[in-house]
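As a starting point, one isolated chain is supplied in structure tokens, in the form predicted on its own.
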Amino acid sequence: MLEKFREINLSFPQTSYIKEHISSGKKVIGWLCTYVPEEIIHAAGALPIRITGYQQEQELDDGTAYLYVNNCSFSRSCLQLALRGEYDFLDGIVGGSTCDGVRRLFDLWRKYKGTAFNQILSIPRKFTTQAHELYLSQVTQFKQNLEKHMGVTITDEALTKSIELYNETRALLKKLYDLRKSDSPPISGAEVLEVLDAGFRMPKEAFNDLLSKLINELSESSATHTGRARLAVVGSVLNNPEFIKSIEDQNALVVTDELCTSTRYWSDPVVLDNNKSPLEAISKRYLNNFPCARMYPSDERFDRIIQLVRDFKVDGVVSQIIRYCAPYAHDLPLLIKKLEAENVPILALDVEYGTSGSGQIATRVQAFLEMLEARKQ
């Protein structure tokens, strides 16, 4: 089953699913941030896909010409693809005001490429009552603007069906991650990232079907993965499975992660409540989901990371932060202190988006693994 997910990733952004959706006369909306509610796009009849950059580290001459080099290479990689026409099939782009890099990416995309529909959502940094009211107003405006653009009415019934579909995705991904809690998981960390990447690039109906079959296959499989140490990867956006593989090639095993392309994407379901509208339920879930490093206070995120470390029996944490990714760079010293209090070592890597690893990274991972092994003696 894993090969099917690989095929989707290798063909992105021109996957067969996207082509089929467009050929049937339907729209495709790209989104840039996990604080953008996909359920609203889906309920409108459009296909939501996540905008990512190259899966490998690339020359970013075009992206850097428009987006200065001290913006992260994720933003410049996404812009590079857009400027080269790789995302010309998009009917719309939706972003969130979560960091300066993505905010400027949205502005440049709208100005120099343009799509028929464009919206940026203001995302509060707190979880207060006023913050929830602000975010709900943003989500409501997004729904109204999308309805106007597409000439449809997004009903509560359609939203409820979309919520149920996406909650199924979240439940299936939780089952996949639960398999990684065993001492010898049937799937590697790199393979899990391949599955996650495919989920951003195809309809959730088809993804859920493939994922369900994969989970059944893994549950009955005799395949096992072990390593010198069990690791968690945390930090900036990550789409390249080869980076995880470069760590696992040192005879480590990545058993969990805290990334906006992984755990923070699927962690919490939308909880439907008869006393609230589906839109209110969506709004509450997205603002209260596993927090990004930009959110304040940070304790909620740190507590969740520590719980992951405990649940997955993690020996050490690898922090991969894309150069100039300010939220995670500023967050790292605080995270290190929290993990030190739990007696969990952390290896901090400064990387470029799309990197597959390097000799220097391999050397540092090897040294980290040796230190973890020495602690066990």
The other form holds:
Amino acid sequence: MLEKFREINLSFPQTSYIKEHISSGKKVIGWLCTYVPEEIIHAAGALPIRITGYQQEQELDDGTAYLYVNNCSFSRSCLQLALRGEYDFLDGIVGGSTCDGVRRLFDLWRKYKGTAFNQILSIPRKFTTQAHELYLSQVTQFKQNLEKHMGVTITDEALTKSIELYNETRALLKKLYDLRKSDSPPISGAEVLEVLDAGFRMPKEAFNDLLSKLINELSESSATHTGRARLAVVGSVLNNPEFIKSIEDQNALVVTDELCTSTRYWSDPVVLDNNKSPLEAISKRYLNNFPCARMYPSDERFDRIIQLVRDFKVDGVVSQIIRYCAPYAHDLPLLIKKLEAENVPILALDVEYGTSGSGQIATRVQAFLEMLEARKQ
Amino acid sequence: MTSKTTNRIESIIKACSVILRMIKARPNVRKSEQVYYEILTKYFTRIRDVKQNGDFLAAHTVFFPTEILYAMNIVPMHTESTTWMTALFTGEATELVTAGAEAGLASEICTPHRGIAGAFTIKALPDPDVMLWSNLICDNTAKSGELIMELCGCPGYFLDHPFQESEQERNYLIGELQGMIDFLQDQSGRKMDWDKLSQLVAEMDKQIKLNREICELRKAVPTPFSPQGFLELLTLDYLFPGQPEATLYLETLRDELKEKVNAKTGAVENERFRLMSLFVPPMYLMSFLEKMSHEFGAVSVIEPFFTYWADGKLDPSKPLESVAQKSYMIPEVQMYGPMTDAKIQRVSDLAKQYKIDGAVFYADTGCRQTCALIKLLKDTLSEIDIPMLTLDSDVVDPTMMSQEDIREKFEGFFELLEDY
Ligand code: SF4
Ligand code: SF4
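Would you mind giving the form predicted in complex with its partner chain, to go alongside the form predicted on its own above?
Then the entire complex follows, led off by the chain already shown.
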């Protein structure tokens, strides 16, 4: 089953599913940040796909020429793909005011590439009632703009259906993660990331189908993964499974993560409620979801990381922060303090987007694992 | 406040008084410059004496609505300006940045902010009673407050400035401002004086108009304002918005510039190159840059994101709405929010109106959100045949680039402009 997910990722960025969708005359909208509600795009009849950069670390000449060398390699990588025409199949892009890297990526994409539809949502950084009202107004505006652009009406019924579909994805991913709580999980951390990556690049209907099959297969399989330490990976956006694989190749087990491409993407369902419109339910979920480092107060994020550490019996945390990713870098000293209070060691790595985790990183991981082992004895 | 901290604030005050003595001794120095240093002296004296006067000290980040603090009789401490003036006058820039790194801030964080965290770590700045910060103008400002709260053991308020300008966003901002006032009332026991805030708003409106008049005067050929003088305008709004001293400074400056324009006297003797400055030059090189400007006849005549206020008017009968409105009009805030075609077009229009020969972009190593505009601005200006020099530098860290490097780059640029 895992082969199927792998295959999908091989044809990135325009996967066979995307090609098929386009050939049936439908639109594809790219989204740039987990604060953009996919359900709205889906309910409008378009295929929402996540914009990511190159799978591997890459020379980013064009990305750097436009975004300058001091912007995170994630935004430079995405922009370079766009400048080289790899995302020309998109009918629109939707971003959020999440961080400097993404907002400037959006500015330059709009200016130098343009797409028929583009919108950036203002995303408040707080969880207050007023912040929810503001975010709801942004989401409503987004829905209206998309309706106008696509010449459709997004009904509450269609939204509800899309919510149910996406909630199913979330529930399935939770099941997959729950399997990792066991002492010897049937799937590795790198494999989970391959699954997640594929999910961003195909319709959820088909993804849910494949994912259910995978979960069944894993539940019945005798495959086990063990390692000398159970790790959680936290920090900036990560799409390259090789990075996790390089850690696991040192006989460690990545059992969970706090990444916007994984746990933070799927963690909370949209709670449908008769007293609320589907749009309100969507807004509530997206703003209250497992927070990104951009949100205030940071304790909301830290507390959930600590909960993950407990639930997944984590021995140590690997923080991977992409160079020039200020939101996560700022949180690091405070996160270290919180984890120290929990007696959980943390290894802080400065990486580039797409890194495979070899060389110096591997050496540091090795030393960290030795330290974790020594603690256990 | 430890005596070491007091000494550092004292060093700014002392430096200002030395400069003031020098200004008074030189008859042809601008009177406005004297007013400027008097303002700085007053500002830092209040910080130094805060405990002794039983005052309440609020530290806050850049582009913060300080007028609210003045209306509540709270002493503001602008973290960026105070840190970097301390560094400038004590020569401790590297020490502060290193201390910030030791507090856990990696090189992803711009040096201004690493230095601020460093300053609080080594107690170069007094511990405030509260920390206030907002997301204007970047992720670094948005994320700086919590660490400072931790380092100083004080409570804080994060002012969430919305990204765009819809009606809902303006209302959100007004709510955020009200939330901050409530927080400050609770913490300080001081009440908001709404009449005072109205007066401050009226004064700020006057000050914005004066800023616009000053910009208009700088259009003259030759331009009358000192080559790097625009930094005074920035600092003034950072530290003293709505204060009568700031009005006095702006009126004095306006009158001086008027006189110069009438007499057709330029800021430099032989004006050859009219420049547009994009982002802030290295602070520690100001006198070097000033000297070079005179040598080459090169003057900054407009800074679209630093001195050019966006359209709009403040209404003293609606003080809180006006504070929100002002924060949308601040020149630097034009870099926040989406970089729309209208904003880009404005840069190009200003270049024409101010008869610019070339633009200089000070590419600060740690400043991601501004550097990401380099290509966009370069392309925009090149469409109207204006070359742009990109100068890799650092606003505060003197180890980034030497005077010789900068001189060489400028010389090459001036040669290019000559041939244009
Ligand atoms: S959160 Fe960090 S890695 Fe992600 S886009 Fe923003 S700056 Fe880049
Ligand atoms: S220098 Fe740049 S990154 Fe640093 S605080 Fe200023 S705008 Fe933000």
